[in-house]
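Shown next as C-alpha cells: one chain only, the form predicted alone.
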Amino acid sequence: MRSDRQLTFYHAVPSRSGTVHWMLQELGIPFDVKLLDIRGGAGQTPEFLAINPLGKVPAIVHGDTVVSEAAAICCYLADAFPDAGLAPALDDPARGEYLRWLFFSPSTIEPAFVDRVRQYEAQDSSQNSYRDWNTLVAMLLDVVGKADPWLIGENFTTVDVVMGATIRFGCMFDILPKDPVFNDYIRRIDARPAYQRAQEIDAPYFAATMAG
C-alpha cells in the first residue's frame, strides 16, 4: 500500500471525525483538511455524497481510495502508515485481539450508548449487540482496568484512539458511570501530545459551532 499519496480528510467539529483527526495527529503525516458545515447542509452536496452517500463525516480520500466510518478509517490508516507502530502486523498473534476491540466501539458500545440515552431497554436482550447495559459496563471496567497502560498492552495502538475516544465521550456526557478506572485511563489519553494537538486545532471551530 503506497503511503505517499495525497490524503484528504473530511471533517466537522464536533463530530465522530474528531477521532480520525486525533488518529492523524498520532501518525504525524501530512494531510489536507476539508472542514464541512454538516449542520448547514455541506454533507448533502453531490460532490460529498459521491464520497459518502450518507452525507456523514468522517471520510478520507487517499489517492484513489475512499474510506468512511471512523473505525474503518483508523484501521486503514494504521495499516497504510505502519512506521507509526499503531497496529500489530498482519501475522502478529495480537492482531486478533486488536481487531476485536477496534471494532467493539461502533458495533457494541455506541448502540448501547444510544439506547441508554433514549432510555430504551429491549425486552429480549439477546438481540442486543451489547447484551445488556450492566454486562457491558462491567466488561468495559474490566478491560480498561487491565490496561497496562494501554488497552492491549504496553504500546499505544489504534484501539486506544477509537475505543478510548468512545469511553471518553461516555464519561464526558455522564453516560458511563463515574469510576476511577475510566478517569485514570482518560487522564492518560489527555496527556498525549497528539490528542492535545487535535483538540487545540479544533477548539476555534468547536467554539464557532456552539456559538452558531
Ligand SMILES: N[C@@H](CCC(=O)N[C@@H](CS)C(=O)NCC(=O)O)C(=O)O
Second form
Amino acid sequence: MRSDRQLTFYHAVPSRSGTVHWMLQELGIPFDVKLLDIRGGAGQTPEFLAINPLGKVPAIVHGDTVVSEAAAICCYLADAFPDAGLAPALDDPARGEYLRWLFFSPSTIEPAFVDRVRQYEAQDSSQNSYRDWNTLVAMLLDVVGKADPWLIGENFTTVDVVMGATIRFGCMFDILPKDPVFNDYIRRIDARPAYQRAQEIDAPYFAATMAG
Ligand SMILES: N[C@@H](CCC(=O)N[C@@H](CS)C(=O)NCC(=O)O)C(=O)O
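For the form predicted together with the named molecule instead of the form predicted alone, what are the coordinates?
Let's see the whole complex now, leading with the same chain.
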C-alpha cells in the first residue's frame, strides 16, 4: 500500500470524525481537511454523496481509495502508515486481540449506547450484539481495568483511539457509569499530545458550531 498519495479528510466538528482527526494527529502525517457543515446539509451534496452515499462523516480519500466508517478509517490508516507503530504486524499474534477490540467498538459498544439512550431493552438478550447492558459494562470495566497502560498492553495502538474515543464519549454523556477505571484511562488519553493537538485545532470550529 502506498502511503505517499494525497490524503483528504472529510470532517465535521463535533462529530465522530473527531476520532479520525485524533488518529491523524497520532500518525503525524500530512493531510487536507474538508470541513463539512453537516448540520447545514453539507453531507447531502452530490460531491459528498459520491464519497459516502449515507452523507455521513468521517470519510477519507487516499489517492483513489475511499474509506468511510471511523473504525475502518483508523484501521486502514494504521496499516497504510506502519512506521507509526499503531497496529501489530499482520503476523503478530497480538493482531487478533487488536482486531477484536477495534471491531468491538462500532459493532458492540455503539449499538448498546444507542439502546441505552433510547431506553430500549430487548426481551431476549440473545438478540443484542452486546448481550445486555450490565454484562457489557462489566466486560468493559474488566478490559479497561486491565489496560497496562493501554488496552492491548504496553504500546498505544489504534484500539486506544477507537475504543478510547467511544469510552470517552460514553462517560462524557453519562451513558457509562462513573467509575475510576474509566476515569483513569480517559486521563491517560487526555495527556496524549496528539489528542490535545486535535482538540486545539478543532476548538474554534466547535465553538462556531455551538454558537449556532
Ligand atoms: N457508522 C458511521 C457513523 C457516522 C455518523 O453517524 N456520522 C454522523 C456524525 S457523528 C454524521 O455525519 N451525521 C450527519 C448526517 O447524518 O447528516 C461511523 O462510525 O463512522
